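Given next, in structure tokens, is a single chain: the form predicted alone.
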Amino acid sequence: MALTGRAALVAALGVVVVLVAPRPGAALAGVCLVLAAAILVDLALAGSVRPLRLHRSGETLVRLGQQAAVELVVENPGSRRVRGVLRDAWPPSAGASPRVMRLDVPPGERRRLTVTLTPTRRGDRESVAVTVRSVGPLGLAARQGRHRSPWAVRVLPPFLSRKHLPARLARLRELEGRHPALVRGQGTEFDSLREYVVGDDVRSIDWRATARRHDVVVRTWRPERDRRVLIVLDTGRTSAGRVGEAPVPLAGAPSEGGGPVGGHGAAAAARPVPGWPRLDWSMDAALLLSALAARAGDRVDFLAHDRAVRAWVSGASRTELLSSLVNAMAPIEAELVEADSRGMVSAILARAKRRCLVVLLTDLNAAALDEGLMPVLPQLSSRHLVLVAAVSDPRVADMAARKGTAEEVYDAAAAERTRLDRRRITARLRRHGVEVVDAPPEDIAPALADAYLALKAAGRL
């Protein structure tokens, strides 16, 4: 049961009555009386909603940053009008609207209700409860109850990167000699033959075909298709610090949980919106690369990996690689331990028994690196070709920038011992023969896509 304003304003009025009547004690009890009376014949001609049926339909994919539309029906299969207000409850990060949605079905018909989701999070977001309030004919008092009917939309990574995709391809295309400008990449298997140019190297002169043709002519080579490219995303406490502005407007967001109907949850106040963790540019990056390495012939594999195998992704098709990708990863969280590079290595072998290009996209943390990758990279890269890749926190270089005041000069002095701590932990890891992108959130997919593209350039892959 609920009472509505209503109620409060009759009760208000009854006040007055009492105020002026000349005996008090009699007014206040008739009052009393008449009150209760009406609530109670306005809760047993209110319509019933414990029989209501629920049932939904809608979206159940959409991508962050993107709204969805979720269909609520409502059959009132009882004998009275249902009149009143209903609340669908999602969790905040859903960004469901409306919240509170008038309700009037009458007995045996039903009524199409529509929630529009806007997340602001990665992941799947399920219904809390449906709550819904049945007002009686006087407006006094209402009967309410909770329903449950589960829904759940599954919120993917938004590939902000794709826009980088067309100028990686007309420059994988350079490479495979298909441009019109006929540039030949150095690769390792065969193309064609063709006649000597001044400034062709002259170790790529074929002397058989020169013999036969009475002329100079070279070899001319295009990237190896066909190979294998493993991603292996570090989902462990390093990936989970938020850098950079978030490139998805965030929308405020209700209040959670599926309290009664009305209730007043307090707006959220203006904040700077923070920035997407690791993971999510890390997710962008190895997007961008898994689709320009799908174009390139190549074979593209996906391990997520802290403690223990979180997502595996193998053998999916060019045309499914993007759908199986975006769905492997988004319900992966990062997780709040160490991860276990010497699980990671082991999984990586475990899957990779060919050589093969392995991305590892983790974070340039020093003292991580020390006691965890460092230790076992040699077992790794003396079998593949290993390429980290690390997102930067650009307010790290902007602390190192600013040096006004004394506090800004202790910033900036912490800032820069960690730009040291990465160039160190980067040519240790290059003595190990591993190549490594270090950039910052916005440039970190176009630069991971360059050093693809370089490593099939001088053959390397």
Partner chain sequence: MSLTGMGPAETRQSAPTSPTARSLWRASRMAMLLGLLIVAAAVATVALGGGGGPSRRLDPDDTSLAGSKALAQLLRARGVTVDRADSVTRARELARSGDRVLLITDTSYVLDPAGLATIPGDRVVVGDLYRVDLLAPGVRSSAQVGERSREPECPLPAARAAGSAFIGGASFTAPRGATGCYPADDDGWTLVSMPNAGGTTTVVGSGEFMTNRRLAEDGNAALALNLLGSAKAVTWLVEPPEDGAGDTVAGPDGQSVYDLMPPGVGWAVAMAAVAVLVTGLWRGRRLGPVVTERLPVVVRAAETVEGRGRLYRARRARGRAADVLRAGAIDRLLPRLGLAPDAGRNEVVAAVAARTGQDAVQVGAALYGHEPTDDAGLVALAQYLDSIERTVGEH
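Based on the form predicted alone presented above, generate the structure block for the form predicted together with its partner chain.
One chain, no partners, no other molecules: that is all that follows.
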């Protein structure tokens, strides 16, 4: 049960009544008894909450940054009207609104309520409970009850870099159009036969076909299709670091309204707003790359790994690839443990039997790579073409460029040190025959796509 503001108001008016009554003691007892009786009557006459039936429908998938509507149908099988308020409780980062809704269901009828979710982070969000408060006819007291009406909404990564896709696809078509090359090379495959025109390389004449057709025929080649691309996402501790500026407001980031860390007050306001985790930028890049590779006719597999395999997507058809990927990525969070590179390499080797392009999305952290990846890299690079893509921190570049005061110079030295380490580890990786893409957060997705196209053009896949 619950009391209402009206009951409190009646009790407050009772104070006045007792004060002016000729027999205050009797008045006190009278007011209290009348109030108690009215509350009991109200409770008895309020519509019952327990037999209510709730049905849900609506969206189950939403991209981060967009809104999802979830509908809740309240059916009242009881004999009394259920009038009051309803709260559909979701986790805070689901961004459910309105928080409390008015409800008025006559007996035997049903009413539809809509909750709009504006999620602030990726992952699965489940409705926790639906609470209904049914107020009695006098408005003094209410029955309150809770129902479980399960519904889950999966918040997918936003794939913001899809704006770069048309340009990359145009370049891919250009590549394919240019390449029906007469030069046979690595990474090309037989495309078709056509008539010889002056200027064609005589080495590409197909003599057998020429003999059959009474005409000189040349073979043409095109970039090889059906290559394999394995995207490996490092979800270890280095992927938790936040860089850049979050393109969608994130849960946990101090916002104007005072987020969960708003308690720090001025200190939080003075510090720069933490951006998006490296993990999310990496996912964005991985989505652009896989969209591009799928269009280019390559097969894309996806592996997320820190100390264990977090997600594995394999053999998805070209049309379903993106939806499988975003579904697999949605619940992945950065684990605050050191990634197990040895385990990651063995997981890759166990899954990729044939030669493929392994795109490793991680951070170029010298200490972490020295301990983890570098000793086991030769195993990987001897069988596969390895591309390491890392998100650099624009804040470090900013710090390195600022040299006004002594404090800034010390910070610049620290930033310079980080960049030096990064350049050295990049150079070492390149010596191992590994391609390296190191770009700031906004550029990592197009840079990775360009690197892929360059490899494709060079026929190195």
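Numbering follows the first chain given and starts at 1. Just so we're on the same page, rigid core means the largest C-alpha set that superposes within 1.5 Å between forms. Keep in mind it's a predicted model, so treat the numbers as computed, not measured.
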| Superposing on the rigid core, does the Cα of P440 end up 2 Å or more away between these two forms? | no
